[in-house]
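Take a look at this single chain, the form predicted alone, given in structure tokens.
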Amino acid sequence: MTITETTGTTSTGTTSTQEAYAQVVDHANRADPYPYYARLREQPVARLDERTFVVTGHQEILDLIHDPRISSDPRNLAEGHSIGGHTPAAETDAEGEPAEESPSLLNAFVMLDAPKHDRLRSQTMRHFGPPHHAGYVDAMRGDMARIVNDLIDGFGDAREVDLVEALAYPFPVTMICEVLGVPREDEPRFHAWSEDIIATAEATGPEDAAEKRERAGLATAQLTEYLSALADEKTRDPKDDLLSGLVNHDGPGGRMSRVDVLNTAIMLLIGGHETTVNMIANGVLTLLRHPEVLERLEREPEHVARVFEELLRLEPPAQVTPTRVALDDLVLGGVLIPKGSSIWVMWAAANRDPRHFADPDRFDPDREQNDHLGFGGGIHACFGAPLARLEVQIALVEVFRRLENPRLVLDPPPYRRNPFLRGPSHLPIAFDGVRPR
């Protein structure tokens, strides 16, 4: 299927598109949204308003996301359109780009086009993966079981704990601090900056709203301040980590300014542990439930790899974005989309489209058709994926290797509030015991 740009249909937003997108976002339905993502696949390119689009099919998806006619830029939405509240300024530097703003997480290059998009993340990947550090993420194996184990060792006589608070929250947040080289002992100061940041999803009404912009405005602003006095001494002393290399090297494409090293640190260090804390605790979660795949991967441990993948289809942490744009007029699956209207793309629906997934609500670690969108796609696809793939996986495995007969407390626990990224926000778990390293 592809997108063409003559023909197509127009169409109101329906009632039962618009109920069913109600139903996906309602608080109440977190533990199991998957019925409702189910009503709103029967069309997989939906108008649930005036100027909204949702788009729920896998292949339409694709579609979408390699199509240059589709912005991840905010600033091109229709006048008058905001993402969680926020309205993007719609402000152009001389070459049309759009103009340094204060750092915020919705200035970093995953909220950008080609080709600044382009430059910034290749900037960025030069520290971090192929080709100029192959094989930096998986020379980071043993230090990741080390800091996995630690957390379990800390567990110390207890028989219940929060799994979100005791491991699957501390262990990606060390992780990304030392791969930008933040002092393990200021760790603790970004869980209170980061929940204020992305609490603006999670608003309740118009007064929550404010509130929760005004929270997220001062932490973004504290944040900045942290890390551009934390960017000054790389400057001044280069330590062997990603923001001594944002901020010092001079590449192809130049030096990275403050303002997008500022972004970028602000993006990976939230886009950096935030859907990992989700991955992990969907993981244990959706194990305990099915007791003879564990059993498996206990007895399998390289298994892992296919569990993991299963689960990240099955229960993504990234369940909408909602900050496509289109740039001009063009038919998706038959719908017309106009210009400058805003698109949700539902990663979670298309992972459970039927037309793509065999029995796509089963849990199938051993199924053969696994092209998953949990990591995205197209050239916004994860940044941090091979990162966040080898935390999971080493947390799975070292979690029930070491915990003996653990079990649900709470099923289904509760979750936060955040429609866009799904995830317990604590997951109690009981055991019998730990067993040694």
The other form holds:
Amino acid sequence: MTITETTGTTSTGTTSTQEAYAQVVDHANRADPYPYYARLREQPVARLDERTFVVTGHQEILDLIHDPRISSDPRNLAEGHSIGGHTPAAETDAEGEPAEESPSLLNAFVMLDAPKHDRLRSQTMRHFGPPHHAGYVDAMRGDMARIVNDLIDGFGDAREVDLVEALAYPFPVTMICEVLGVPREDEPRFHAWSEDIIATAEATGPEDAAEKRERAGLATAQLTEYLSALADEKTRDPKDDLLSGLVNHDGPGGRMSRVDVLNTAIMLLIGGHETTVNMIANGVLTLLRHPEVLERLEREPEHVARVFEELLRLEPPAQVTPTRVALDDLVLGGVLIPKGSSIWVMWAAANRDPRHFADPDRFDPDREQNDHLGFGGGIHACFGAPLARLEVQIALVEVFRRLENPRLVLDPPPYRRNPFLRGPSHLPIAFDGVRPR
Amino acid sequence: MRLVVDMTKCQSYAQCCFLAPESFTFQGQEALVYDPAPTDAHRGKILQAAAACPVQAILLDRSDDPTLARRELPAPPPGPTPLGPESRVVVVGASLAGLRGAEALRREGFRGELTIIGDEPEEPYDRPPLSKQVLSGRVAPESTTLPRLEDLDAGWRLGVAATGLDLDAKQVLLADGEHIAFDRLLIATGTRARPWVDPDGAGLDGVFTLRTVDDSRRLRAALEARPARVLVVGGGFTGSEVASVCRDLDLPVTVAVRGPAPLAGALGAVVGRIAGDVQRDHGVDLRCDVSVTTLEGQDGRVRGARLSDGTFVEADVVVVATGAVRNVEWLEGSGLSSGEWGVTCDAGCRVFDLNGVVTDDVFVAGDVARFPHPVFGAEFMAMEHWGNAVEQARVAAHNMVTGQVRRWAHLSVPVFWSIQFGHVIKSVGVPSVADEVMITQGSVEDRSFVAVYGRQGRTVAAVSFDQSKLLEHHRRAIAEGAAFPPDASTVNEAPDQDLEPAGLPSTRTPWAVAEETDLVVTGDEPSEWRTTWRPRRADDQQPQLARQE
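Counterpart to the form predicted alone, namely the form predicted in complex with its partner chain:
Once more the chain from above appears, this time first in line as the rest of the complex follows.
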């Protein structure tokens, strides 16, 4: 293997990487960023700036996410380096220790390494999936179908709806509220908080970034206050929900600390708000663009399992994870990455890597070996993936079973600002009628 | 429905357990146990699970998949000896390697006549579940029939053993007297359980080995009768898995291990001792550094065993798990290079003849194949692993239909797994050649760690307990010849990274075989040089003492 040491910012590779990256995040290209991902992928591992590398190749990302020299904790970044608008230094206390006392997405297990990550994740999993709660998500199938159908009933006599407003947003949000045990009527409040927390990735300049960081901090504080009160309530009066489980369970690893409960709840709430909605909207959009697949899905609803995975490959809602750090000098895809570098994982690019997927831009649910990275991978693979899988599959089957002659009103639709969590902000669709449930 | 999970790929993402909890479950934090024959009522959920698997490890039966028929197969590439539609391929051995090899032949575009010969009456079935979910009673023995991944269109000769090979006439001889002609032959006859050394003891009621579906059916019935104690002879993977099932069923079990710890023969004493602690934690009566000298019976039934330390273990079920014997007897006199060590081949699965010259038409794959691997000193070795059978069969099939320039080499880094006592133990590389070992990540106390093995400064293997996701990294490190001991900073560093002797038994050299068999060379001119095989030991002599882990 030849090892390229990309030194300085003058190499042509770096310039073209910077240009391609600028195109990827340019909102003007949000409807189809994939040609720019393809340009980035010409170098599967490339240097974006002095301390940042972007990884776009499928194999290279697989290597990366299984590599124990890679940390997911931004506190391991080289000094003076910021990531996604956050400066890790701001998250440490006066002694430079991680500021664990302030609950935040940045302290949730998605941004921690093993062994603490493993302990928190399994303490959370205990109330959500195998081995202790194995049938939990599977048992929600009926609920999900009912909620989706209620929402479709709510279309009433309308012959045109914004699918995002009418279904793609309210459905997963209802589900995450139910799972966590958050009253549905409080949802508008944490919708706004969630938007503010993820908006740091949308900053247009240093000033805007500072403002957005401040708003995110405020939103986190308010969300924390809200969840803290709710956790108190669950301690006094436990219900059959995840938050009650987290605050009350005394497992083999001991009881989860209050601050860890809040970190985890913030993460799950944001995860449940910002990704599944995009998956449903992207799914309806893509299927309406592929009538032949839609036809087969209507004939053969079981086919939705493969349709969904192919959607996730082509249109992953989480396109980029900018939070990996090299703990040591390492060589990835022939490129030397120095210790302390920030590494951005470009899932959306890897999912269309022609070295791994034949004819990668084609929507082909019959594709064999569809080992896409739409839910990430390694120990940080999406915690809520099984819930999202069933939600989206049920939503797609029911929408197309019930709407007569559905069609796009606007193609492409308008997109949300966030370049990393990509999806339509509105998806107007028209139809001739609604079949009975 | 029929399915199999490629556990060499599984990294315990658990998506199948969420989506189809009736068919896929976790034992402990990571160990997947599944139903290989779920009812059609769960079909939708199974399809969701298979589609969702992030590593695409769930393989469904495709014999009635319409997309297979629609698919265009590649035309066999032109080569010096093309395998056209009038050619005949014979596969001897109808287990995993034979089936996957046959399927790969069809996938490679072979359209000629395909015959599969197997001595067992059953269709090809999967063996790993036999010592796990079948023995525990979660699934029926019959349910392990392997899913078909291709439309085979093969002639099956099941229940008839191959008894000989005539290379000049290019024919396989069958036990029923028939001769089957071939243009290309794939040898995939695998291994059988090594029987108890003393035929009298082996013949007692209550004494079992575990290799075939019939073995598992009989042993399962014996366990269902709630024996007072089970004695497992040998602490290798099969023996340890049997002990694990016994404890699951709350049956008292004693494991007698010849070495210092269970699994020490494969993983070394350091990791073996951890496995031994796990066994004791689960209530196994573990006896190390002892061998079983005699099995004692009464009225034709086993009543226990005498150990080398003089103690007697009362047991009404004895499971002899002392390794495997390669099925090579049928090749005696064929002129191929075969013996106790396996059927020797090149990295492209082409079998050597006795003179060490490679054949063009005879290929081998699976447990019986002995092949060179450059990462492990280019030594010839046989791998009794599920994953090796699958991958080697694929390479063999490819090389059977393609010409010389497109040949593949079987160079994948070996992977195997075991599920016992609620843990999934996985290994990449070849731990048995290592001289040193170091726990690198995780915690031994939590039974969740990775151990990396080295030989003379090179990383040669890694073993994980409930840390399958990390193992993928080490697999690549082994292939790329990473230095040992590893010195990079990593996440989840183990508290004490001590370098220890791996504690593996010194491997037997081929000279040990030469003590029983001589290969002699005759001739004075290149045209006359010949190797011939001469047995040194008399036929009536006892075979050497059974090897135990």
